[in-house]
Each structure stands twice: as structure tokens, then as C-alpha cells.
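The chain below stands alone and is given as C-alpha cells, in the form predicted alone.
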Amino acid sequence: MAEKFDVIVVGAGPSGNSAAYTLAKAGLSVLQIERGESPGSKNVQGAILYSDALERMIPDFRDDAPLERHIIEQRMWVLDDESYIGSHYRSDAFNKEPYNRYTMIRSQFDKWFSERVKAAGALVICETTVSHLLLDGERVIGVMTDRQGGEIYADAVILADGVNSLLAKKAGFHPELQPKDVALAVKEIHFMPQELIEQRFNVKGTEGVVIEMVGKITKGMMGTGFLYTNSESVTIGVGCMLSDFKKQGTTPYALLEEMKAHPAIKPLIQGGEMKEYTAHLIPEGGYNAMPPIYGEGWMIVGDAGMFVNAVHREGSNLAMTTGMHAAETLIELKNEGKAFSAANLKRYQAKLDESFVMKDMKKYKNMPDVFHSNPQFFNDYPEMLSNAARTMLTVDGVDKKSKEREIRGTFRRRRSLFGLLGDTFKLWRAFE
């Protein structure tokens, strides 16, 4: 193993790879370190892909990447004890090639995206944990891992090491974690025969569905649900704020199993063979709750920079594009001679300011202060409104004018005018 590299990446995932790729591929001497026995190795649940962020630094990784079903449609369901209300957006524009998003199996795709990374040129190494970086004074110079004679030395370090970035911690980048800004999700994936999946979801080929669901399912915390439909299983889950699960009492496996036994959810997964349970941390606290990036020969990357788009459920794409404007900002400096140092390495910043990435967090940066303070979200609405479609959608002699009547009292009784006012104006505020 070389003594010295122009750059260590620390982390195997999305961001880990899409750095340690456009830094090889450039060129530049990279080690990658992760501590699993191999990539993806510690992540067993489905996800989605957003293909630009993939395609932008490799444009044929759909010709082998694990790829399970191209989306072609996209629900959005509101829960109650026992029914839903929602939309579905379906559109054969989807269908047409090249395929926007996908459903992949992490484990599979990490594999993929690190036999890319290494064929690019860089050195990956698995079942190896980083302790702490090593510091010059404040600049980072490389790091200390488990293995024998540990000391590596780089002249910048890129982390990649998730959610919960000890090593970050370790050295004073960013604060302990809050439970309000991290979410504990748990995902199950059913595997069943293709053609029961086709049926279940009107799907034909490669087409599947995505799901996403709010409401009395996380028993009025903060959190969502959702169901992906694979090539040949659903990955189905839900997750909510670590402070609310504190706050319920209640465990995240219960959650799901309630969830699971919905009478609208029930009917998709029957039938299926469990194989695989995961649970894992998702950063979901937003702008405001977003750590330094930068600074003195190192730079944070993907989860554990708070790059998740909770809003929209995006993250791959975010971790991806950080981890390629990291690389590319550094493969800018050694070109120009330039050194790794804080004041440099605020060109980062400045990509993530101009890309999509900074944007979208900037513009919902106070949804989640939005939903921690106001629970009716996620239980008072949800009933209202499946109440107010069974009503009108309920045949009983009863004229359609007094049914608007019921339900106008009814919002007006659980919420009153000005709560409903008021839970409308912090929405727009929130979503502007």
C-alpha cells in the first residue's frame, strides 16, 4: 500500500464512490476505505435512482448496472386507520428510453458503482475502519485505521462515513447529532414471483411503481411510508424522527408491522416472502441543520453533510452530485497548482451553491420546524380528509349541499377557521 495519496476517501456509498470515481478517473491517486466487507455490504434495502446525477459521470451504466424497474408511475397516498385518499401520476413519456429513475437493490448497486471505481484506477480497500483523521494543527493530513502500521497520509480527505459521521464528531467539524434531524427508518423487502408483481401493479417488462404515504400510519409523528416495486420483490418501509419515536415510545419495528397490516397496503405484499429486514438513519433535518463542508485539507460529502431532500424522498442523486463536485473541485486545484486549504476548498461550496443541490435544501429549509410543531398534519388531516371523500362518495339520500355542510363543521370543529388558515399559510411559507 503507497505511504501517501492525493486524496482518501472514506466511504463506500453513493457519495464514496461518485468521489473516488471522478478522482481516479482524473487521475489523481485515490485510496477508498470502507469498513464492510464489501460495498453495499451494509445496506440491504431497495432505494431509488435518479439517473442525471449517474449519467453525468458514467453515460453507459445502464448497460450493466443492477438495475430492478424504470418508474412509469408515481402514487402519493394520505392514510387513516383504514382507508387512503391520494394521487397518481402515471405517463407513458416514462416509458421512453433513456429511463429517469429507478428502483435498485443497494447492495447490488454499491458492488457495481465500486468495480467502476476501482476499473477507474482507484485503491479500495473493505473491513478496514478509520478511527480518527490525523491533524497538523488544524489541517487534515490523513487518517489512523485499524489495520497494522494504520497511519495513511493524504493531502485531502473526503468524508463519506454517513448519517452519523464519527470521524467528523471526532474532530470538532460538526456537532453531536439531534434526534429531531436524524429519522430511523426500517425497510423490509418481499420477494414474489414478476408476474404477481405485474398484476398487483399494472405493470408490464422493467415499469414499476412507487409509493409514498403520509398520515395516522406514524401515529402523528413526523415520517412517511412507502412501497417500491422491484424486479422481483417490494421493498416496503416507513421511518420517523428519532425524537418522536423517543417522545411515542413506541419501536420502529411495531411501526412497521401496524403499517403492513393496513387494509390498503396488506393486499400488495401477500404473498410475499420476507428475506430481508434493515434499519438505518436518514438525515433529514434539512438547511438549517447542515455541518460545515468544508475546510482545512477535508471535505463532507452525501449523508453525512444532510444532503437528503426529504420533501421530495430524494437522496442518492444528492449524495452522487456532492460527491462528484468534491472531486471536481479538488481535481481543479492540484491542476492549478493549488493547495487543499480551507480557503480554497471553498469552491465546493460554491458548486453546491450554483447546482440544484443547494437550492432545493435552501427552499425547504423550514419544513422540518414546520411538521415537528404541528402533529395535525400527519393525524388530524388525514382523517378529515378520507372522512369527507367517504361522505361524498357515500349514497344515502342525503342532498350533496348538506354533505358539504358536514364536512365544512367538521374541518371547522378539529381545526377551527383559523387553525385551518393557519396550517394553510405555514404550508405556503414552507413550500415557497
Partner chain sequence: MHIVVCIKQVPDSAQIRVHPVTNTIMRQGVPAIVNPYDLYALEEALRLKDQYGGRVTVLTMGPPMAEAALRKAISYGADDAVLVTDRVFAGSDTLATSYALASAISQISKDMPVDLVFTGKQTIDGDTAQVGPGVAKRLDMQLLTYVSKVRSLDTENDEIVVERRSEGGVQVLKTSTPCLITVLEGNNEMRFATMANMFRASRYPVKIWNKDEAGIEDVTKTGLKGSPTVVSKVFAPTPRAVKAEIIQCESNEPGDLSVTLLAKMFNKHPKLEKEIAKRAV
Given for the second form:
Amino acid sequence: MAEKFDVIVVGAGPSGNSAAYTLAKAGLSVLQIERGESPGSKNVQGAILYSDALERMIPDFRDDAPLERHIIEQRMWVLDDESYIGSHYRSDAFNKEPYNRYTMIRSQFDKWFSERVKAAGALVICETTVSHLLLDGERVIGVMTDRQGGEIYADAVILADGVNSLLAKKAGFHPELQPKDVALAVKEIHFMPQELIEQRFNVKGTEGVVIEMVGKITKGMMGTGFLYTNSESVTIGVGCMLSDFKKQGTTPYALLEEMKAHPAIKPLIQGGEMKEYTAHLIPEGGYNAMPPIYGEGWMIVGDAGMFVNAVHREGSNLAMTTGMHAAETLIELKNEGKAFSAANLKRYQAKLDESFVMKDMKKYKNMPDVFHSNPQFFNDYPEMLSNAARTMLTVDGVDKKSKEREIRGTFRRRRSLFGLLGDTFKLWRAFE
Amino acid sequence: MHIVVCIKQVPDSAQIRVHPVTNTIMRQGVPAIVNPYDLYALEEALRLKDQYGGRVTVLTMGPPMAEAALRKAISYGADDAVLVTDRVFAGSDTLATSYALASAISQISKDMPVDLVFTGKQTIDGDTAQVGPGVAKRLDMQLLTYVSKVRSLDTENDEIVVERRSEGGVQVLKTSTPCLITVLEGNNEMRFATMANMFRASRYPVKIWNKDEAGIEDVTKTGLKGSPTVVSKVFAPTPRAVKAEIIQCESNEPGDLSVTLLAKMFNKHPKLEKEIAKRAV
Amino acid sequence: MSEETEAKKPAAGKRKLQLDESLLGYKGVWVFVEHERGAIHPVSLELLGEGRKLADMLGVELAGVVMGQPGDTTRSFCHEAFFHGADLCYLVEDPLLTDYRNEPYTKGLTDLVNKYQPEILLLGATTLGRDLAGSVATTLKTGLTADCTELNVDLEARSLLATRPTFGGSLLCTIQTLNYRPQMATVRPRVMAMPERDATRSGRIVEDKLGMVESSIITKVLEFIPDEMQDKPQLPFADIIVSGGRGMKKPENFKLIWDLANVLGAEVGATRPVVQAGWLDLERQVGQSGKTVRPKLYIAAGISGAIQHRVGMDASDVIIAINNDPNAPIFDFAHYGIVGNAMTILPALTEAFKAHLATARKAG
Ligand SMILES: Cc1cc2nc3c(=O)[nH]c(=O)nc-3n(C[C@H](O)[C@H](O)[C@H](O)COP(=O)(O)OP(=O)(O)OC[C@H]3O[C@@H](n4cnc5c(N)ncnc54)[C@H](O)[C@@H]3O)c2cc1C
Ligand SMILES: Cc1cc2nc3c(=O)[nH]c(=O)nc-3n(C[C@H](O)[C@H](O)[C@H](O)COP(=O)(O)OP(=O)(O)OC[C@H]3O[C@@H](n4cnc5c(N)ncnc54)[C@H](O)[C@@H]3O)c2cc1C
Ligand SMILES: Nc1ncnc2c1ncn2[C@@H]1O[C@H](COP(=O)(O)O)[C@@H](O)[C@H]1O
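Right, the form predicted alone is done, so what does the form predicted together with the partner chain look like?
Shown next: the complete complex, the earlier chain at its head.
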């Protein structure tokens, strides 16, 4: 006989775990289904954990969560072929507990989170793929898995199945994802002894460094590179829009290889041993590309709902917050004795509108378009900037004033002064 | 018919790294899996159960987290699961492990007599293939190692016929049950669990036994005390002093390779050239 | 030896090295001489070579243990043992020992050990050796170290230092059996070098009885199905091996490997993923969970050189690696490396060998 639950959560990433945890803690019967061998085994992330979202659900998470390093320094680099120009922001304020940002390794973090989900009372089943949703007319009444006797019923299904949510697409909740709305990111973890990391990045204890990179490394494509320090490894990766990869005909792997060979980056990972290579999509279409996020008996949370702030590289915190709000919505309705109908689930959307989630999504809604139609941000500027820096810093008998003139000249030659002004304005508008 | 399958949870050794400075094993983040060889034993047991009926109990000795391995076995269709876990077992070598497992199997058989004990060929961490023979001797059971196939089982007369891989071929052996069989890999493939068994596994109350519940009579035969072998040194293999000489060839033309590689190699290893010339056709 | 490795590390220091009075009588190094179908398994001869060294270090005799059906063949194995270094042989002849079975062999060997008390007992890590060693060690309640790659003795404690890979070969550990005798170890075929055969050597034969009747032996051999000799690759004893890995991409591409192997009169080997994909037979897997090989020449194409593969082949005299990734670990221990696409290099290499051998043969 088929089993029935209050809620089925599909996926055990941060969004699914947050939803399942919150629901189970409130006493609802929850089944969580994950296709990976264990929660986190399929998940890829840089990865930075922004603690506020997690803290709201699990205030004592720092006691036993597998955190790697807390970040005390953020570097922003603009690279051209052989040099980089950048800013470093390091502050002792980041060294005051409780820390706000950590590096983590998703496979371990997700597993830890899942243990908390189980302890809260949810039933977690792994190595099982939900193949489609069971529908009664418009209403979702359960899921079908790839196992024999795979149908399972529930009053509501939360889709936390990550970017490119096939389930919602199959059920016709939203159309195919557009290549211009997703970035393809590749990432490697290189093992490196702790002592070497401390020495190389000038950190001690659990202090860590994040480097964000733009410029020639993406070959004019819209994207960024990143390098994070973990306890005994370094994460390095790069991501660009899928549509750009298609246009350029490059592979992300080749891009990462070139990036690792860059003279500014190579010494940072030298002597490391590659432990893991993974590729993953990031939904970066922003607010304008968001699918509907609720309906009759279903809700979408996390990456599946395009909840990613590409500009600030935030994803997991939005995933957790949306997961939590979705769960809270169901808990409230259940307590009020109301059905999980689309009309009632609207409350989920309202909660998100109230929170930072929708506010941020709306704030940056024009960013993707700005970048798409203005490739110079990833192309010309990095080179111009670094040329400028080189000109200024090269001591060759030319006076600084002439140098400034020369730099202005090249800037103007490459992009008219009007264009420069326009770009600044566009960027400012988009950020605003 | 009652089959006990001994399984072990092991670190996925493909993912283990050695700390280059301290030379210790870095387990952090290394997933624990069911010893792959034990899955062949489990599947073979499940097939016999499908054919002859009865019960399959999985047994492991290990830390509390080894429960996950047992749960996995339940999801595949095992009926019952026993985890033997106690501080006294820490540091067990194969002799001490076989004592603990043998005691537990005796306890299990009080519930329902055990006809067959299955183990994997070997573990991927201990890699000794000794625990199976050890358990058999301690239980005074017939021992059949490297069994590739159970040909027939006569539950009436307590007889079993198996094919055993030996050095020069396959031995067909007949013996009486109860007996212990170590199952060779590659002759079956683990089934895909049903949804019902997945639910059963996640809810199943695995039996967790301490030393007394496992029927340990003599603690000095367990753990470090009961282990005649002692690891006196752990060290990293010395890396080869010189790395490969990379052959630079202008092209991959045979002529080029002849000059760049073969001439060079045979110059250094003249015996090798003769050896090859002698046998090659 | 997983959790145990770390747990036991400090213990070695604390545990007493002084042998109990009762164990002082255990003297001598023994090698179990394994034979099936009328021939000694080469691993036993390799072990006699190694045992000779240990016996000399300890200043004791090296003995072979030969068990089998009565007859000249069985007896001739004793002489073969002498030729390979043994001073004496314990010989148990009995019709019950015609085929290998655990029960009579365990009893026979256990009885010999109890009667003549060797301090070290070595066996090959074959299916027979592992079956027997595990049973004998448990019956005697002594320590057994499996799959050793190096044997040595601590003269002060007269203790066997058995070194073996652990954690899939990432580390090595040295294991001692303190205060239990005999100290037992198994060693894989081809790990130790084959000693020179010296047909002028001879030694004493000490005969003993098995003391069992067929009716007391529960397990019966119904049939023996020998492996077709031509079918079964003899990788461990091949002088030249051409191996392919996942980098060969498709099973069809293994033709390039076979072509080269044919020119060289070589055996074909493979990595585990290749075997698991069903491209080649399990018998051809080289490595930790496959065969240990020791050829004069090993050519590895499209193989990354993972530690589990490496431990099975890095005793090869000369290793040539073909890999398109200049950073592949295989280049860390190969002797010659060619960076490039195996699919184009293999045929070129085949042609190069062909041409070279043709001229070499003409000249020689
Ligand atoms: C390279 C990279 C770097 C990033 N860096 C950061 C960062 O530094 N900070 C940050 O906050 N965010 C970062 N992100 C974004 C962040 O990882 C995601 O936003 C976040 O993981 C979304 O969580 P989720 O739970 O919605 O989806 P996921 O984490 O993708 O989880 C979805 C889960 O559902 C499972 N699943 C999918 N389909 C099915 C099915 N049919 N049946 C069963 N299970 C299914 C999957 O196996 C998976 O476990 C990064 C992303 C990438 C790719
Ligand atoms: C418990 C355990 C036991 C194991 N036992 C064994 C064992 O006995 N034997 C064994 O082999 N493995 C064993 N393994 C597996 C081992 O860890 C490795 O996974 C395996 O050896 C890798 O095989 P590979 O080199 O063929 O494949 P990969 O690691 O995938 O390497 C393929 C290589 O081919 C190269 N390549 C790709 N394309 C080309 C091309 N066109 N031309 C040239 N080169 C190319 C790549 O650069 C790469 O280096 C074991 C693992 C475990 C966990
Ligand atoms: N701790 C353990 N618990 C249960 N079974 C074990 C344990 N250790 C070994 N075994 C079994 O014995 C077999 C041989 O193990 P090993 O001697 O370590 O190679 C394994 O395949 C398992 O079936």
C-alpha cells in the first residue's frame, strides 16, 4: 500500500533541508527524497555559507556544523592576460565571533544538515529519484519515484530539486530554462596542507580568504572566477553564462585550465593535489526569469525557483530562506486547518516579498540584461584597467602626468568617453 | 533457512588521501561505504532466500556509524540487522574480529539456527581475506572460500554444492551445512531496492549489541588484547627519485619514436631488446 | 587494518618485546610449498628465496613444507625446494591430500607446527594460501599478516617485520606478531624476486603422517574443471605487458593494444574501470584488487596511474606510459613518458617496434 505524508520534499540541498527541517520540527509528517547517494553527494558549490539564514533555523549550528574557515579577507581581482589589478579588503571586524561568512564543503555540510533534518523527525530517503509528480487535475497529490512501487502521496510537495527543475517543467509549471538565464560553473578542490594555506594566504587558525575574479579569464564571456580557502584545501572555479559558452565554443574545463595557469593564480594552487572536479549550473536569470513558485499543492524553493543573487554570489542563503518560508506557510495553514491550495499558498509569495529575498531579486533584476548587452564589462575594461596600472607603475622616466594622459587616451580610443559614461550609468542603474 | 551475512563499513579507499606532512590518513569527508565485496555476498544470500525461503540477517562489528551499512543491507532485502559495537573491540585485528563475529553469530543462532554464514572475499581496507576463515574455525564450521556459485542447496539433508575458484581452475565441492562461504566478486549484481524496502530500511530498528549482548565470554580475546598482531610503523611509500623521462618527438611517426624512445631505451636496457627480439613475431 | 592502524600505533611501544619462556623453543623459518596439478606454484619458490634471507639473518634453518598425495611428484617438490634454498623439508603424503581441501590441509599443517615449532611460517597469498593461512592462524590463535610486500626481522626481538600496503596502497605499515608463535605472513605472487635455482643443493626430508580418514572429512571434491590453458592469461608471469585504461575510451580501441602486444609477444592487461566495463576479463586486471605483475616491460596507455593500479605493477623493470595529460600521476613513476593521444601513438609505437625488431633480428 502506498505511503502518505503531510509533505514530500524533493531534494536535499540547502533549500530542501531547510524546508524539511522546519516542517518536521513543527511536527508535520515529512518525507524527503534525494537522488544522490547521500545528501550533498551531488551538490557543488564554491562555497560560501552566509550564516544568517541558517542561524534563524538552527541557532547553535556553529557547535557541530562542518565549517572550514571564517572569511576575514575579500579580494576582488580584475585580470588580464598576465597581470591583475585588485583590491583587498581585510578587517579584524571579521574576526569577531559570531562569524558571518564561512567557507564550507557542500558534501559535508549537506550531510550534517541532513542529520539535523532526521533528528527533527523527517524520513529521509536517498538514492531515489523522483521521476514525476502525481497530479489530480491541477493538484499535485504526490510523487512517483524510479523504484518499484514508487508512488507516494502527500498533501503538498515542495520542489527543492535545484536548478533546471525537471519536475516542474514536466508538470508544465514553467517552460524550458533559457541558456541566457543559466551560468555553467566548474570547480575543483585542490588538497593543500594547512600550513601551506596559512603561509600562502597570510591567515592563521580558521581564518580564510576569498578571491573573486573578473576579466580576461572569461574570454569576454559574462562570468567570474573564484578561489576560496578551506581548512586543508583550496576551491577554485569559474562560471560563465551557458549562452556565452555556446557562442564562444569554449568549454568550461578549458577555461578553468587556462585560469589555473594564469601567473597570478598558479602560485596560489601550486603543489596542491586535485581532489574533486565538478560542473554545475547556476540559475542567474534573476527576477525577470523567475517561474511561478506555487500552485495547487506545490511550492518551489531555492535554485529551482531561480533564487540566486548572481551579483553577490548568494544562493544557498536564499535557498534556505525560501525553504524555511515555504515550510512556515504550510505549518500555518495546517494549524489553521486550511487546505494547501494555490489560493492559500499565495502566503508563501507574500512572505518572500516581505523578506530580503524578493527585495534583492528585484533590486538586481536588470543586471543580467545590462551584462548581456554590454560585453565590455568582461572584455575591454579588465585589459584597460590593467594596462593603466602597468603604465602608472612602470618607472621608465616618463612623468606621471603624461602617463595619465596616455591612459585616458587609450580608454577613449577603446570606448568613447560617452560610452564610458554610459556604462557607468547603466551599472549604477542596475545596482540601484 | 537462515543465512548470516557479515558486512563491513569501510572508507571509500579511492577517496582517501594521505597528509603529506604528518603521513596520517585524512578521513575527513571520505565517504563510508559498504565493503563492495560484501555486496556480492549479500546478493548471493538474497538470491538463495528468494529460491529457498528463510531469513537473511546482516551482521557487522564496528563503530555506531556502521549502522548505516546495515540499513543499506535492509533496503536491499535483508530481514534483520545486528550491529556489534563496544569499546572493548577497538583495535581488533582479524583474529579478534573473528572472535567477536563468531560470538555474535552464536547469539543470533539462538533466535533461529544459522545454516550458512556468508562473508565477502575480502575488505578493501583490511584487505586480508582472513576474517571469513577465522570465523569458520571459531564456529567449527566447514569453510568454503572464493565461492563463485552455489550450485545447489538441499535444505532437507543439510547439503550444499558450490563452485570454488582455485588456482588452476574451479573446484566443485559438496559439504554439509552449517558452513561458511566467502563469496567471490563479479558473479552477481546487487539488486535495486524497492520503494517499500527503502521505507523499511529507514525505519528498521537495527539491533545494537554491546559485548555482553554479543555473548562475549572472554574480553581478553577482543580488541587490542586479543590481537596478536601489532602495527609498529606506518609510513608513506618512498616516491621514485626520478620521474618519467618525457620523450619529445616531433611527430608521432614511427620513425621518430624509433629514434627518440626505442633507441634510447634499448641502449640503456640491452637485455630487454634481446628479450623482445627473441619472443616477438 | 583500518581503524586498527591508528588505534594500535602507540600499543607497539608499550607491549613487551621479550618472548615468553614457552615460546623460546620456536625456531626456524618455514615456507609452505604450494602445488596444484603437478607443479609448484612459483610464489612458493619466490618465498623460499625470501625465507632463505630471513633464516640466514636469524641463524636458523629454512624448511619447506610439502603436502600432497603419495608419489614421486610430491617427493620431487622437496628437492625443488632444496634447489631454491631450503635446508630441509617436512613431507606429509596421504591420498586424502590429493585435492586441496581446507580441513585436512589445516590439520596437517597445524599438527606440523605444533610438533616442530617454527618461529616464522610463510605462505603465498593465493586462493589456496589465503584459505589455509587464515584457518591455521585461527586454529593456532596466532597473528597473520596478509599480502606483505616486504619481510625483514628485528633481530633483538627475533620478530618478523611484515610490511604491507594499507588503505589501498596510499600507506605502508609494518606489522609484528609479538609474543605469539609462529609469526605468519602471506605474500602475493611476483612481489618477491625469484631466486636462482641451484640443482646441486640437497637437504633432509622429515616425513610425517596426516592421521585422518576420509569418512571424517566433511567436504568432498566432486569435480575439478581446469582453466583452459590457452584461454587463461598468465599475467603475473608475463615478461611483457601492454595495458590499457579508461583513456582508451572505447572497447574497440583495445585493438591497438592487442596489435602492439602481438608484435611484442606480450600479454594484455587493464585497469579496474576497463574490467568493470566488461571490455576485458577480470584475469587481466592489474593492481591491488587484480594481479601483481613484474614484467621486464610494461606499457601503460590511457592509464592515470592511481595508487591501486600502481601497487600492482610498479616493480616492472621498465615502464612506458602514454597519456595525454602531462600531469597524470603515472608519469611520477614510469621510466619513459609520451604525452599525447594513445590512439595515434600506439599504432606508431607498434610500427616502430616492428621496424626496430626487424633490423635487430637481422643484425643479431
Ligand atoms: C560553482 C558554484 C558556486 C556557488 N557558490 C555559492 C556561494 O559561494 N555561496 C552561496 O550562497 N551560493 C553559491 N552557489 C549557489 C548555491 O550552491 C545554490 O544556490 C544552492 O545550492 C541552491 O540550493 P537548492 O537546495 O535549491 O539546490 P541544490 O543544492 O542544487 O539541491 C537540489 C537537490 O535536489 C536533488 N534532486 C534534483 N532532482 C531530483 C529528483 N528528481 N529527485 C530527487 N532528488 C532530486 C539533487 O540531487 C540535489 O541534491 C554556488 C553554486 C555553484 C554551482
Ligand atoms: C578498493 C579499490 C581497489 C581498486 N583496485 C584496482 C586495481 O586492482 N586495479 C586498477 O587498475 N584500479 C583499481 N582501482 C581503481 C583505481 O582507483 C582507479 O580508479 C583506476 O586505476 C583508474 O583507471 P584508469 O587509469 O584506467 O582510468 P582514469 O583514472 O580515468 O584515467 C584515464 C587516463 O587516461 C588518460 N587519457 C584520456 N584520454 C586519453 C587519450 N586519448 N590518450 C592517452 N591518454 C588518455 C587520462 O589523462 C587519464 O590519465 C581500485 C579502486 C578501489 C577503491
Ligand atoms: N568488522 C567486521 N564486521 C563484519 N564483517 C566483517 C568485519 N571485518 C571483516 N568482515 C567480513 O570478513 C570479510 C573479509 O574481511 P578481511 O579479512 O578484513 O579482508 C569481509 O568481506 C566481511 O564479510
